[in-house]
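Heads up, the chain below is alone and in the form predicted on its own; it's given as structure tokens.
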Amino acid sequence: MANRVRVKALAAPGHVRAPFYLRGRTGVIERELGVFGNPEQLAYGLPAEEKPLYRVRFTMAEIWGAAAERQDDTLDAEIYGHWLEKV
């Protein structure tokens, strides 16, 4: 996973992990969290493939655009790495 990462600009229906004001932004991964089973099959009672989790830094300039009261402040996201490209 490259240290840059863009979180995918799917509109995917049902319960996803992704918040949607994130889609389509870039951001830094901050820390690998580990290896879970995907809440996105989980929460259907279904066999649960095991995914990476991420916890992604992005700053308010990338989600607000011009705006971003404070352009620099940041915001931490955990996202599954199946939500994430490399940018």
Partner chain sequence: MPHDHHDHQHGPSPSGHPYRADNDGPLTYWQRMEIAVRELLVEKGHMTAAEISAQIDAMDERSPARGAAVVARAWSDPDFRAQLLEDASAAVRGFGLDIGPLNLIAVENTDRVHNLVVCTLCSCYPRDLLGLPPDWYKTRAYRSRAVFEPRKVLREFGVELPADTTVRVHDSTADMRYVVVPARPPGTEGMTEEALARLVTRDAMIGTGLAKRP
Given for the second form:
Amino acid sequence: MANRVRVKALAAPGHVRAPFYLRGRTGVIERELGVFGNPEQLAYGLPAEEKPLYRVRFTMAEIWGAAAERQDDTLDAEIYGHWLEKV
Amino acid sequence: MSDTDGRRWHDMGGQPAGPVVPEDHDFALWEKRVDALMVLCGRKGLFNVHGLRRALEDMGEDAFETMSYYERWIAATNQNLIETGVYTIAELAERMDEIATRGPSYGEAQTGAKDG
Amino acid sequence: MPHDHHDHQHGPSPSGHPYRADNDGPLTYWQRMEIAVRELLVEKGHMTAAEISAQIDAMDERSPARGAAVVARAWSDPDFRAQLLEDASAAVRGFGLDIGPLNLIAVENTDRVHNLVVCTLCSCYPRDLLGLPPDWYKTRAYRSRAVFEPRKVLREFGVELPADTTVRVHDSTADMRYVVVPARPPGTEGMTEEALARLVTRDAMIGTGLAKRP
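Please supply the coordinates for the form predicted in complex with its partner chain, as a counterpart to the form predicted on its own shown previously.
Below, the chain from earlier opens the complete complex, with every other chain and molecule after it.
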């Protein structure tokens, strides 16, 4: 997985854990967290594939643009690998 | 005709909202029981926290605005247990109806409460 | 006995927060559902009443005091602090606390960095360490705004950060839970861990507060 990643700009109609405000935003992998059962399957009582999970750090400037309170404040979120694409 | 950006109601990050009022309360016994039931259901493999969240999300924004936290949790727990087949809708409805005859308050509606 | 008085709570609560008047109030639809679900789960053999009571007791024992003890140790023991920041779950278990299956990450406040924890999607919280989250943590206001205007939210909690402090917000979107190690206040040199722990509030470990001054 590349160090710089973008959250896929998808609008999924079910239970997902990639927050809308980060979709299409680019960040840096802060650390790899290992693999976890995919909540998009677990939430429906289905057998779950193991998905890698990453902690991704974004600048507030990247997320909110000029509206950010402080450009270089940061936001960390955990994003599953299948929601990330290399930049 | 309607259209949407696909954002779901519970996905709140960055949405406009009012001031944070730092309120808290001590949980009532029935709320603690709802919490314990969810944890034990998860531990015993009846359903999991992801299913709980999915049901909470599918209950919609109106439920978030009008029901308390643990009211929503028992509704979502029930939804998952119905789906898993732990009991039937009819079994639950009949039991809830019978409970209503036990007494006017939560304390009085407990089985065995009268000879406790 | 007319009825069992252990379901009734009267007078002020130990924490000073109001009790919900649910136990004596009129029985609601959702309370009937809780009783029915609980009875059916027990009757069908999925769990026992004793297990439910034991789980309630276990959650009641989990309180911010446990996190405060961890923070006080980190302030007092550089090796423990390093371990906590490297692998918080292992460090806290090594400290002797039962945190169940919790995947914990500890983030440290310094004179340059202030950390703030939120869950924008639901109400994820390090409950196996700190107990159940406060009501405000689960509100639309906190969930919506903490990621967009954390400094303004902090001011609503009475926290004004120095201009050169960087804010790092942590959105608990998946399997990790976060605890903030607040900055150790000045004037606490030589204090015992027990005394230090009394300075560590729940809000300081969420990031909406600072550790108290002695």
